[in-house]
Every structure is written in structure tokens, then in C-alpha cells.
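First comes one chain, alone, set out as C-alpha cells in the form predicted alone.
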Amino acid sequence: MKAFYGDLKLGILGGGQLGRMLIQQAINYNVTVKILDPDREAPCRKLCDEFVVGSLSDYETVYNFGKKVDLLTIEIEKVNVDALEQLEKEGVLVYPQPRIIRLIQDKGLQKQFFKENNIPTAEFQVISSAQQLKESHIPFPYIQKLRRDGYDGKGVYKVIDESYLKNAFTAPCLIERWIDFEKEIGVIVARNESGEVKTFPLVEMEFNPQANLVEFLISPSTLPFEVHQEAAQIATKIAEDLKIVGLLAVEMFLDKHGKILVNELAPRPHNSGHQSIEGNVVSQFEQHLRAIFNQPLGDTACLNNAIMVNILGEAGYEGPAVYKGIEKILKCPGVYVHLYGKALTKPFRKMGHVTIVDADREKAIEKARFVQETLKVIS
């Protein structure tokens, strides 16, 4: 492979905020970055060396884009995997590997992978028809998930009893036993081509109940050491079983009995690792680049208590984004604002995030609540 800091051309499929933050780190490494995204106003458009407008799901578009780069990575899983497999055959480095993206695109295959590799997860059943759903052996209540294209809480439906079946998804899906969990937790793990693996410290997550996406994240977690250790071991096992090259976010539940169950995987930088930019020795974005360039992985230790707050578009507002209260939060020490460059807001759209760092955990949480209450995206 060419030296990453020289002539190597890195292609990223997707030009959203994850791509934007990858580019911000890639600039420090003098990496040439090309972006493919269907939206000509995507957050990456002004930061990359070359911006191509085109569909991520179209074979020819992805193939032609990939032929002009040396290494291809993703910031979103919804991409044409057939094109990636062909590019891989023709010698383009594709990380994470196409077979892994294909597996993770399908939540049914993902669950089967957990089962076959003894990864702890909730009891589940793959469903292909409404009749099969009615005859399921999983007791109410349970969660129904579309096998494909669900994200940020979309494609997820809670079935409380038989009366809910009339509104259930009819497309191929899976259902899984409802977990009465204590905490939602996450570990980000990275693996390079040489087989070196490193995990980031465990984080705790709080979800927006309306939008069902991460709204508030605390790092490091204060859960018992045994929980940290087991979560890191599970994440490491998954990365090694997959032989992934790149970053992998492992979302998990800690149930009321202290058992860890894996929920889902994301083979890329993830919302649950944004705090690492200010909160850890190496950020998730730098770690992803180190992994795909097959460089030594960085130190993932926490530098401080770090709280990440997602900045979501306010309900009832749609149009040009206005960040009300930004001056007030910028007066607070240890507050770092990341705006994603999205011109238009709409309800629950991810418009940015704020990381709060403080040596005092309770003070950090207090400031984070203040940020949550004060910074509003309206139009």
C-alpha cells in the first residue's frame, strides 16, 4: 500500500457528519480524501479534496468511484456491496471488508452470526411472513426489527400484545425478546490488518424516547470493573471472529441481573464514540484511520470525564437552522461544540454534538444537562 501521508487516495462512501469528522483527522495525516454522497449539500462537501454527487446504492456509481481511489471506507452501511466485492477482487483495498458490510446490513444475518459464535444476545427469531409472526414462539412483549435499512430508531417496533400485530412490519424482519435492561452500554473496538486489537473504555448511553437515538453519553462508565472487562472481551471477540479491518461499534444491554447482551454492530465510527475527540488520548476517527492504514493503534485511555450531548432539531421546526443559546453554552469551561454543517433543520435531525469535559464527573453531568436545556436548533 502507498504511504497514507503521500500519494494514497482515500475514498469515503457517505458525506455526512461521520465523514466530516474523519476528514478533520485525515487532514492532520495529509491524506487525500474523495467523497461520494447523493446530497450535493452534504456536510463533507467543502472539506474534501474531491466531492462526487451520486447514489451509494447504485452499482456503477460506487464501482466507478472506487476505481479512482486506492483505499475505500464507509461512514454508512447502506452501500452497494456487489460493487465493493468487485473492487476488492480488482485490487482496491476496501475496509471494512465487503463481506462484513453485507453481514451487518442484514440484522437477521447479524443475529445468526452472534448465535454461531457464542456471542450473548437476546433470544430471537427470523420472520419472513405475517403468518410466521402470528405463530412466533417469542412471548409478548417483544421488539420487531426490519432486517434491512433500519437506523436511528427507524425500522423498530415494540409489539406489546396481539393487538399490536395489525401495525407490525410486513417486510422480512426479526423479533427478539424484550430485555428489561438496567443500562444501554457500548464499546468501540478497532482492529488493523496485522491483527492488533484495541477497545475504547465502556460508555453509558441515554436514548431520546421519541426519536429512539442516542441523546446523552457518559464516559467512562462507573459500572463495576467486571462489567467493563466482560464488555471489552465481548467486543474483542467479535472483532477477531469477523477479522474486521477498521472500527466496530458494539452496542449492548446490561440487564437487571448484570448480564451483558449484544444488541447491534456498526462497522464504522459511531455516535457512541464522539466524546473521544476531546475525552480520550486517541479519537475514534483517528483510530479508524490508523486501523485501515495498518498503522499501530493508538492509546484509547480516557483523559477526563466526558459527556456527549447530541444536538437534535427541535420538534415543530423545519427550515434554515438557527442555534439558539449557543453563546450561553460557549461561556462554560470545558464545553466543545461540533456543528455538522447541515443548512436545514427538521425534527430530531442530528445537527451537531457537544462534548463536556470536567475532572469532576457530577459537574460534567450538570453542565451537560445545562447544554441540553439551553442549546436548541430552531428555524
Given for the second form:
There are 2 protein chains.
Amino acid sequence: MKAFYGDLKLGILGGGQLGRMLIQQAINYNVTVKILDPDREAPCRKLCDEFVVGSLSDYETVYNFGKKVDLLTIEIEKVNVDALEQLEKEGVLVYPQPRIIRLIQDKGLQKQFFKENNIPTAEFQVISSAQQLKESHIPFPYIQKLRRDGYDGKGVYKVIDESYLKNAFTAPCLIERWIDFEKEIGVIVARNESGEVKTFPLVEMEFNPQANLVEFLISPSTLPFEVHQEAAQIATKIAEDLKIVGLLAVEMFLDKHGKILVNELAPRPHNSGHQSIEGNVVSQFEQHLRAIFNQPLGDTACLNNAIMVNILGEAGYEGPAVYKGIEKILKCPGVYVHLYGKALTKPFRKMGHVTIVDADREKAIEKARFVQETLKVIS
Amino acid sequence: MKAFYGDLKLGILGGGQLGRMLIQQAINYNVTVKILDPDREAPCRKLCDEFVVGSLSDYETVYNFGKKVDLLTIEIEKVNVDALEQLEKEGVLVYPQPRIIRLIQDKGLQKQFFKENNIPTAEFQVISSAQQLKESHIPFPYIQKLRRDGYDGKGVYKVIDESYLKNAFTAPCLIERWIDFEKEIGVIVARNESGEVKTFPLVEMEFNPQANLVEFLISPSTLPFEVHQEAAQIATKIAEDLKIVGLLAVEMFLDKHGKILVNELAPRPHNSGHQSIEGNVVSQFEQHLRAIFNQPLGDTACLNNAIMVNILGEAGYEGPAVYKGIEKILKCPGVYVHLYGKALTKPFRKMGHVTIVDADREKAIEKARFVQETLKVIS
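Can you return the structure of this protein in the form predicted together with another copy of the chain rather than the form predicted alone?
Every component of the complex follows; first up is the chain already shown.
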């Protein structure tokens, strides 16, 4: 591999906020960055050496883009893997490896991988017909998930009883036993080509039962040490079983009995790691770069309590974005604003995030609530 | 002023490393960034919405560039101030204000300002002829400084005795009593349009008497509280006397008697503030943006001991830069590398910097020495 600075051409498939924050970090390593994204207004459009507008699912487009770089990575899984496999054969470094992207693109294969490798996960069944769904061995209620292309809650359907079956997905899917979980938790792990593996400290999602949604992410988790240890062991095992090069976000549930179950994987920087920019010695973006450049992985220790709040487009507003209340939140010490450069807001669109850092965890949570109440993206 | 995100067009005069780090931070605020720099290979060339190649000292070039932005700032003082004053008259926001750039461009006016405002500084005399130099009232040894365009030690000449006069500068200059100082120290202060002023904690330069040069910068200084307090008061007074909008770096000497003397000002982000990226709650770049956007200034507290080492081109090498030893330093926890994206190295050219963060000050210093011995920019 070329030196990882100066003359190394790094290609990124996807030019959204994850690519944007990856570029912010890559600037320190002085690599040449090329981006492929279908949206000519994508957040990365003005921050890279070359911005190519094109489809991420089209073989020719991805192949031609990849031929012009030394090292190719992703910020979204939904890419043409056939092209990536061909590029890999022709000597382009593709990290994460195409076989891993292929596995993770298909929730059926992903679950199969968990089963074959003794990775704890909710009981499941892969379903290929309506008949098979009716005769499934998973008791109600269960979760139906499309095998492909689901994201941010899309492609997921809760089947509470038989009456829900008529609205079930008909595309290839899997069904999963309903987990009445205690907490959603996550570990981000990185592995470089030399086989070095490092996990970030466990994070947890704060759930608001009234609003029935994840309010924010807290780092580090205050769950018992055993949970930290076990979650880190699971994440490490997955990274090693996959032999992934790059970052892997491992989303998990902690059930009411204290058992950890792996929910899903993402082989790239992830929403549950944004707080690491200010909250940890190295950020997930720095770590991903170090992993794919085959450099020593950085220290992942937490510097402080850090809370991450997503900034979503307010319901009822669509159009040029206006960030109401931003001055008020900038007055709070330890509050860091990250806007993603999206010109237009839509209800629930991810427009940015805010990280709140405080040595006092309760104060950090208080500030996070203030940020949520105060900052509104309207139009 | 327009909202400071989205549709605000920010122009920066100069596209070097300071502009580059300013952009890295400005990305979080989603402003449109335009850069003017004479070098088409300048570090910012690929990181902004528009990169204009042109002279910073040419009236027409600066004026035309400035007419296309809402807010104009600088990352270098050597710019055409007449153009800036005209732009200001025509309603463009120019921060720092042109009158302040004009004052600081001329070391004679700068010293005069110190004197008129009772700001402690070394005794000096403004000199306009060889005759005047001969008859000066400052005793040997003294320092002769060109009034204009000196930087990084250029335009400075030490006059030890009469025999040195024959090689003295003949351009307009000032001479300054030689200060046998104990320490070089610095405070970065920011002021926004609303008049809010905040200082960063005092930093000190570690001097290597064998090599006769500044080895690195340490933040925060371990000098007594009274020195911190007095330095902060001086910096605050200067910012308020100037009514500057933006960042102001105040370089000072602490003499052998414990007296603080102001050496020079820079109305912009400064080399002595780079460690703030990792070492402080907000960085100098974030603070400059907040000041010129007239937002609440951020918390400047130190998060940790932070040491900044400049990465200079190794003597004897000129050409495409190779960063020898970088893998070794990436292995140290708390070591952050910032390369400036300069393709070619030259002896002593600033190619990047490294910040070392550690809760143990002595360990941080040890690591900084390791970084200095290990990382070499060759060709």
C-alpha cells in the first residue's frame, strides 16, 4: 500500500454526513479523497478532491469510480458488491471487504452468521413465502424484517397476532422473537489488516417511554462491568470471526434477564459513535481511517461523559432549513454542534447532531434535554 | 447579519494551514466558504466551496473577492487593507476590522498603540533613518525589527554593539530594548460583536538552550496564578481597547523580574493555539468562528495538559514530502497528527503539527520529545 498520506487516493462510496465527518478527520492525514454519491447536493460535495455524481448500486459506475482510487471504503452498505469484488480481484484495496458488505446487506445471512458462530442473538427464522410465515415456529408477538434495504426503522414490522399477518411484508424476510429488552446498547470495534482489534467503551441509548423513542445516546454506559466486558468480547469475536478491516458497529439488546443479544451490524462509522469526536481519545472516524490505512489503532478511552442528540427535521416543516434556538445552546459549556450541510429539511430527516460533554453525568443529561427542547429545525 | 449557517458566505483571505483548520471547524456550521490565495496548491484548495487564485495584496483582487461574500476574515495579516476598508464601507462584514489589521501590519504603530494604552512592552524607538538609528536612545544590545512584513523570525536583527550597525536594516523599522526573558508566554483572546470577551488559559513555550530554539508549546502554563491572571488581564484589555471582533493572539515575555511585556499581536488563529483543538473545550478555530458570527463565545477551559510540536521540513531535504516515523508516533495514546496538505517539503517549512495530550504533564513532555526525535519530514 502507498503511504497513507499525500499520494494515497481514498475513495468513499456515499457522500452523506458519515462521509463528511470522515473527511473532517482525513484532512489531518492529507490523503486525496474522492466521493461517489447519487445526490449532487450531498453533504460532502464541496469537501473532497473529486465529487462524482452517480448511482451506488450500478456496477459500471462503482467499478469505474473504484478503478481511479487506491483504497475504497463505504459510508453506506447499500452499494454494488459485485463491482467491489471485481475491484478487489484487480488489486484495489476495498475495506471493509466486499464479502462482509454482502453478508451484512442481507439480514438473513447476517443472522445465519450469528448462529453459525455462536453469537448470541434473538431466535429467528428466515422466511421466503407467505405459507412459511403462517407456519413459522416463532410465537407471537414477533418482528418481521426485510432481508434487504431496511434502515432507520424502515422494513421492520411488528406482528402482534395472526390478524397482523395480512399486512406483513411479502418480500424475502426474517422473523425474530420479540425481545422485551431492558436497554439498547452498542459497541464499536475496529480491526486493522495486521489483526489489531480495539473496542470503544459501551454506549447505551436512553429511551423515552412516553414518546416511545430513543432520546439520546450516552457514553460510557453505567451498566455493570460484566456487561461492558461481555459486550466488548462479543464485538471483538465478531470482528475477528469476520476478519473485517475497518470499523464495525455492533448494536445489541440487553434483555430483562441480563442477557446480551446482538441485533445488527454496520461495517462503517455509525450514528452510535458520533459522540466519540469529543468524548473519546480518538473518534470513530479517526479509528476507521487508522484501520483501513493499516496503522496502529488509537486509544478509545472515554475522556468524559458524552451524550449525543440527533437533530431531526421538525414534523410539519419541509424546505430550506432554519436552525431555531442554536444561539441558546451554544451558550452551554461543553455543547458541540455538528450540522450536516443539508440545504432542505424534511420531517425526521437527520440534519445534524449535538454532543454534550460534562464530567457530571446528570448535568450532561439535563443539558441534553435542554438541547432537545431548544434546538428545532424548521423552515 | 444572515444566519451563520447555510446561506452565509464566509470569505477567508489566505488558504494555508490556519484556513484549513478553520474550515475543518466551519464544516460543523454548514457555512459556504470561499478562499483567496496566491498559491494554487495552497492547503485549502480542495476543501472550500470556491477557491480563487489571486494576490492578497492587490486592491482589485481583494475587493472583487470580498464583494461576493457576506463576511470576510483573514488567516494572514499581509492583505490589502485599503480594499478591506472599502468593502467595510459598502456593507461587507470584515472581521477583524480593517483598522486593526492596518495597525498590526505595522510594528511601529503596534508599539505606539501599546504605549498610548499603557500596555506593558519593551522600551522602543521608531526609526526612519540611518542617522536616527545611530543616535537612538536604546542602549546595546537591542533588537531591530522591520515595521512591515516580518514573520517567523524574518525581519528581525539583533544589534549587539556598534559594529553590527553596518548590517542593520535600512527600511523603516523600530528598535527595542533586548529582553533577557525567563519565558515566552501567550494568551489567545476572543471578542464578539456584542462585546463578550474570553481568554484561553496561558500557554508557555519550552525553550531548548542547546538548540537555541523553541521546542514546543505547553498548555496550560505552570507559572504562578498571578502570572496567569495578569496575562489574561492584559490580553482582555488589548481586545477591549481595540474593540476587535475575532481572535487575537497576544505574544508576551515574562522577564527575569517576573514582569510581563507584550511582544506582538496577531489578529487571527495562531500557531500558539493549535493545541486547543484537542486540549480545550473549544478550539481557537471554533472560537474565532463564534466571535465573527457574533455567537456566544465557547468555554476555553483546558481539558488536559496539551503539548504542541511543530512538524518542520528536515534540513537538507526539498521535494515531495515523506513523513518518516509517523506509524511509531501513532502508537502513542493521546498523540494527534495534523498534516497541512503541503505537497513539497523545504527546510524548516511548517508541514504540520502534533498535539500530545496527557493527564501527567511530565509524561506529555516525554512523549513530545519522542515525537520530535521520531517524526521527520524528508523527501
